[in-house]
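Just one chain follows, in the form predicted alone, and it is written as C-alpha cells.
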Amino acid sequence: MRYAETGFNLEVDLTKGNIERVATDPRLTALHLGGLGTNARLFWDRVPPEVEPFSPDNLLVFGAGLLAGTPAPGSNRTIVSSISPQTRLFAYSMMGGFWGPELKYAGYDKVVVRGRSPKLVYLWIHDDQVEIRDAEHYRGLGTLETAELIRQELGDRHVQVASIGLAGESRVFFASIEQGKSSASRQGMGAVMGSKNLKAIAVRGSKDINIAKPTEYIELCNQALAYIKARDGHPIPGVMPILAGLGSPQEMKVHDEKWHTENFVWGNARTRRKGFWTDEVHKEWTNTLETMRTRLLSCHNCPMKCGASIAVDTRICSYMMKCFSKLTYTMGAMSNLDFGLRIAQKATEHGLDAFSAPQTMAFAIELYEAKILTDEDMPDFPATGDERFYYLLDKIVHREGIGDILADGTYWAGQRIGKGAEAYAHNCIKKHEQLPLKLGMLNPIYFLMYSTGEKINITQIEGNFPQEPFATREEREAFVADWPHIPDERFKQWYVEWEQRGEHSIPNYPPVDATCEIVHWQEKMHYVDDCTGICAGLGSFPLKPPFHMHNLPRLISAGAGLDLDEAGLDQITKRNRTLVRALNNRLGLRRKDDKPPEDHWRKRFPELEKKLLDGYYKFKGWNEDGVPTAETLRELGLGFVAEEFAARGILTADGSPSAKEAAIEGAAQ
C-alpha cells in the first residue's frame, strides 16, 4: 500500500488522445518526495535539452506535492513544472488553492501532459473517469469565467478547475494558470499550457489517501495547529506587519503600506518615493481596499487567511488577490490602489504574471518616453499612465502590434526592439523580470539567493533567517532566546552579532562561509515545501514557522511511511536542489547566469562577489563554473547524471570541466 501518496500518474497526450493510468515506482518517492522532486526527475529522463518549450515534445506536468490533501496543515501545493518559454530553463511554479487535493482524492499524484491537441480543449478528470473535451466554446474567456462555465458545463460546483485565459491562448511568455484562490504564475506555464491548446483541467475526487501512521500524523498536525495559534496571538514585535505573523505573506489583511510603498521602487523599477505615504494616501487607501474586498481567503485545509476576494464592481465575479499582486500594478503604473485592483481584476482573466506584466508595461512606456518607441509603434497611445497601461495589457494578450513583442518580456522585447532599449530591460534574472527592489548597500546572503535561485521568485528563495538586523544586542539576543528552527546553534551567534552598523554590518558580514550555510538553510526549506506540498507561508518563508527541519522528518515518516531522519531528508533536499541545478546545466546554465541585475544595488563590490560565488559552489559541490561534480553527483545518487554530463562534454569522466566547457567560458569572458 501507497501511503500519503495516490502511487499513479495521469498521463495524456493530446496529439493522439491517448489517455493512461500509469503506477509509480515507489523507490523515486524515497529519492524524491514528490511534488517539485519527482517532477525534476520524470524531466531528466523524458525531455531531452534540444526541446523547445513550444514544442509538442515538451512535457507540462501538475506534481501535487507528498503530503497535499493530507490533514497537515498547509498542505495543498501543486508544482506545475515544463521547460520556461522565458528563461529556455526547467520551470516549476507553485499553486495553492484546492487543485492538488482534489487531484490526489481523484487517485492521482500528477498530470503529465504532452504532445498538441488540434483543436482547443479541457480535460475532465472525475476518479477514473477521464475525458479530453471540445473547448472552443471557451476559446478567447477569461480564468474565472471558464472555470465557472465548466463547472456549470459538468453540474458541479465543487469541481477544481485549473485554466488559462487569453495570455495563454497567445503563448504570452508571462502568461499564468488561475486556479480559484491561487495560481501558477511564473515563468510562463500558462504559454506552454495554450501552446498545446490545453484551456482547462478540471477535478473532481472521492477517493481517500492511506496514512501510514494516522494517529501519530494527527498527533503531530494538531501541534502544529496549536503552534499557529500561539504564533497568530504573538506576532514577532519590530519587523514589517507581512513578516510579523505567518502567511505567505498576509498583505491582504495589511492598510499600512508605508514600507512597501516607500522601499520598493516604482515604473520600470526605478524611482523611489520616499514621503509617498502620507495621511491622506493612507485613508484613501484603506477605504479602497475596505470597499473592495469582500473577504479574506484560505487555501485548502490551511487556517491562514493570506489571499482576499477582490470585487471591483458589483457586476463583474470576484476574483483572487495574491500577497504583493496587490501593489504590482499600482506601482508599476505609478498610480493609486484604486486602479491596481481594477487593472488586476482584468490581468487575471487574462492569466497573466502580476510581477511581470506591470513591469513589462511600464517598461514600454519608458521606451516611448525615451522615442525608442513611437506613435507608430504604438498608434493612438494614450496620454495618461491608468489609459496607458489598459491600451498595452489589451495590446499584450491580443499580440496585436507592438503587444506581440512585449508579450515575450523585458528582456527578449528589448532584444528584438534594439535601439538601446535592450538597457531599459534592467531588472531581470535570467531572463525573468524579479520584484521592483532596488536597494544601496549589497547584501551577501541576498546576493547569492538572487544570483543561484533558480524558481526565479526570491519570495520562494528567501526564508526564516532575518532579512536584517535588529537595532540592538538586546533584541536580537532576545529573538534567538526563542529559535528552534534553526539548524545548528551558531546560526544564533551570527545573528546576534550582525549589526546595522560597524564592521560586523553588510556587505562584510555575515562571512561568506556563514553566507552559504544560511542560503542553504533557506534554500532546502523551500525544496522540502515544494516537494511534500507544504505551503511556504508555514515553513520555508516566514520567521519561526510551524514546520521546520527538526519536525518534518517525523511528519513525512508518520504520513507516507518513510522511514526519515534529519540526516536523511537533507540528503533528499541536496539531490532534488542538485538535479534541477543539472537539468539548467544541461540547457546551458552556468556562472555567467548566476547574477542579480546590475542596478539592484546602488553599492557593488565584485570580489566579494566572486567570493561568494565561488563559497557557494563549493559548499554545493559544484565546480567553478556552476555545474555538479561528477564526486557530487555520485554521492547523491545521480550517477547517471554524471555519465550523461560526461557523454554530452559538459564534464570529463573524472568529473571536471571539459576542453569544450572551459572554451565557451573564456569565450563568455
Second form
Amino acid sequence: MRYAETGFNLEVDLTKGNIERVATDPRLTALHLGGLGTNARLFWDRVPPEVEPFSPDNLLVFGAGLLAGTPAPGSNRTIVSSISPQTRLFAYSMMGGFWGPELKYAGYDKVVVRGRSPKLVYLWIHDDQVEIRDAEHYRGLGTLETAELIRQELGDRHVQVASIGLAGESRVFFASIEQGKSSASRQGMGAVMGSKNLKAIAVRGSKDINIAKPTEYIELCNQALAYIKARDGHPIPGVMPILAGLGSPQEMKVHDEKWHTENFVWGNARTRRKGFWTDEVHKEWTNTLETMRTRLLSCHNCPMKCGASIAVDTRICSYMMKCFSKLTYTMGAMSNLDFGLRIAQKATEHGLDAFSAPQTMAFAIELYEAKILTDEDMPDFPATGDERFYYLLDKIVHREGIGDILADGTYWAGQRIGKGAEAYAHNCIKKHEQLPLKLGMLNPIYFLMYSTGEKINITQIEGNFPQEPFATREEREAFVADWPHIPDERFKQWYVEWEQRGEHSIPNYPPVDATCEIVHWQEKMHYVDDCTGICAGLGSFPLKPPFHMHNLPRLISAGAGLDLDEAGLDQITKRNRTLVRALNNRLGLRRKDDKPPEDHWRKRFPELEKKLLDGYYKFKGWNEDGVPTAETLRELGLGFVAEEFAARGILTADGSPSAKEAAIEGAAQ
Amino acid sequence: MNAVKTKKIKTIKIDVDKCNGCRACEVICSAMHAEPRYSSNNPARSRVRVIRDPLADIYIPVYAGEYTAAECTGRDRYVIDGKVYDECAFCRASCPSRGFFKEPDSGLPLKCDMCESDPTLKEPMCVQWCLTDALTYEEREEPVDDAIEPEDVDVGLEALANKYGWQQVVDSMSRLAKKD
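The form predicted in complex with its partner chain is what I need now, so please give it after the form predicted alone.
Let us now look at the entire complex, which starts with that chain.
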C-alpha cells in the first residue's frame, strides 16, 4: 500500500485523445518526495531543452504535494510545472485551494498533460472515470464563469475546477490558471494550458488517502493546530502586522496599508509616494474593503484565512482574492483601492497574473508618455490611469494591436518595440516581472535570493530569517530566546549581532559564509513545502512557523511511510534543489542570469556581489558558472545528470566549464 | 418528588457567518471514523459536509442525521438576507437526492455519532479542528416528560388480545407478575 500519495499518475495525451492511469515508482518518492521534486524529475527525463514552450511536446504537469489531502493543516498545494514561455526556463507555479486534495481523493498524484487537442476541450476526472470533453462552448469565457458552467454541465456542485480564461487561450505569457480562491499565476502556466487547447480540468474524488502511522501523524497535526492557535494570540512584536502572524501576508484582513503604499513603488515600479497614507485615504480604503469584502476564506484544511470573497456591485461574491494582488493594480495604475478590486475581478476572470499584468500595463503607459508608443500604436488611448488600464487589459487578453506585443510581458515587449523601450522593462529577473520594490542599500541575503532563486519570485524564496535586524540588541535577544526553528545555534548569533547601522550592518553583514547558510536554510524550507504541498504560510514563509526542519521529518515519515531523519530530508531537498538548477542549466541558465533587477538597490557593490555569488555556488557544490559539478551530482544520486552534462558539453570530465561553453561565453562578450 | 427529569443534549452550534469553508471538519471526521482510527481520510465518508457555493457566498456545515428511503416530494428554496438556499442545505438526511452521507463503497447511510468513544473526547473532533469557531460544542439539559400515558398501555394490550385472546393475555400477566 502507498501512504499519503496515491501511487498513480494520470497521463493524458491531448493529440491522440489517450488517457492512461500509470503506477509510479515508489523509489522516486524516496528520492524526490513528490510535488516539485517528482515534477522536476519528470521534466528531466522527458522534456529535452530543444522543446519549445508551446510545442505539443512540452508537458504541463499538475502535481499535488506528497502530503496534500492528508490531515496535516495547510497541506493542499498543487505544483504546476512546465517550460515557461516568458523565462523559457523550468517553471513551477503553485496553487492552494481545493483542487490538489480532490485530485488525490480521485486517486491520482499528478495529471501529466502532453500534446495538443485539435479543438478546445476540458478534462473531467471522477475517480476511475476520466473523460476528455468538448469545451468549444466555453471559448472566451471567464475562469470562474467556466468553472460554474462546468459544475452545471456535470450536475455536481462540488466539483473542483482549474481553468483558464481568455488570456490563457490567447497565450498571454503571464496568463494564470485559476481555481476559485487560488491560482497558479506566475510564469505563464495558463498560456501553456491554452497552447494545448485545454480549457479546464474538473475533478471529483471519493477515495481514501492512507496514513502510515496514524496515531503519530494525528498527534503531530494536533500539535501544529495547538501551536497555530497559540501563535494567533501572540504576534511577533516589533514586526509589521502582515508579517507578525502566520499564513501568507494577511492583506485581506488589514486596513493599514501605510507600509506598502509608502515603501513599495507605484506605476511602472518607479514612484515612491512618501506621505501618501493620510487619514483620508485610510478612511476611504477601509470603507472600500469593508464594503466589498464579504467573507474571509481558507484553502483546504487550513485554519488561516488568507483569502476573501470580494463583491463588485453585488452584496454576495464576484470573485476571490488573496495577498498582495489587493494592491498591484491600484499601485500600477496610480489609483485607489476601489479601482484595484474592480479591475482585479475582470483580470481574474480573464486569468492573469496580478504581478506581471499591472506592471506590463504601467510599462505601456510609461512608453506612451515617453512617446515611444504613440496614438498610432494605441488608437483612442484614454486620458486617465483607470481607463487606460481597462483599455490595455482588453487589448492584452485579446492580443489585439499593441496588446499582442504587451502580452509577452515587459521584457519581450521591450525587445519587440525597440526605440529604447528595452530600458523600461527594468523590474525583471530572468525576463519575469517582480514585486514593485526599490531600495537603497544592498542586502546580501536578498541579493542572493533574488539572484539565484529558481522560482524567480522573492516572496516564495524568503522566509524564516527576519528581513532586517530589530533596532536594539535586547529586542534581538528576546527574539532568538524562543527560536527552535533554526538549523543550529549559529543562526541566533548571526541575528543578535546584526545591526541596523555600523560595522555589523548591510551590505557587509551578515558575512558571506553566514549569508550563504541563511539563504540555504530559507530556500531549503521552501523546497520541502513545494514537495509536501504544505503551504509556505505554515512553513517556509512566516517567522516562527508551526512546521520546521525539526518536526517535518517525523511528519513526512509518519504520513508517507518513509524513514526520514533531518539528515535524510536535508539530502532530498539538496537533490531536488540541484535537479531544478540542472534543468535550468540544461535550458541555458548560467551565472550571467543570476542577478537582481539592475535598479533594485541604489547602492551596489560589484566586488561584494561577486564574493557572494562565488560563496553561494561553492556552498552549493556548483562551479563558478553556476552549474552543479559532477562530484556534487554524483553525491546526490544524480549521476545521470552529470553524464548528460558531459554529453552536452555543459561540464567537462573534471567539472569545469567546457571549452565549448567558454567559447560561447567568449563570443557573447 | 417534584424534581424535573432531564436528559443531556449534545449540541454543535454552527455559526455559518464564521465558516471559512476550509473543510477541516470533513477531513478529521473521516479520519476519526476510519478503521483503524486516523489510518485514512476521505471527505466522501465524512459525517459532516460543508455545503459550499463560493460565488453565492454560501458555506454551511451540515451533519449526517437519519436515513430516509425517499426524497422529499417538493424541495423549497429559502431566501435569507438576499441569498438563496436550497432546502437541502439545512437537511441532515442521508437521502437519495444527494451523494452525501453514504459510504462510497457500499452506499450504506452514515450518521454523526458526536465522536462517542472510549475514553470520551472533550469535544467532537470537528469542533476541536475548527479554529475559526464556526463549530462550537455545548451540552444542555432538556426536561424529559416521562409520565406514562395510560392509553399507550391500553393500545399494546389490546393488540395482544386481538391476536391471542383476552384469556391468554390475563394468564400470561398473572404468571409474569408472580415472578416479581
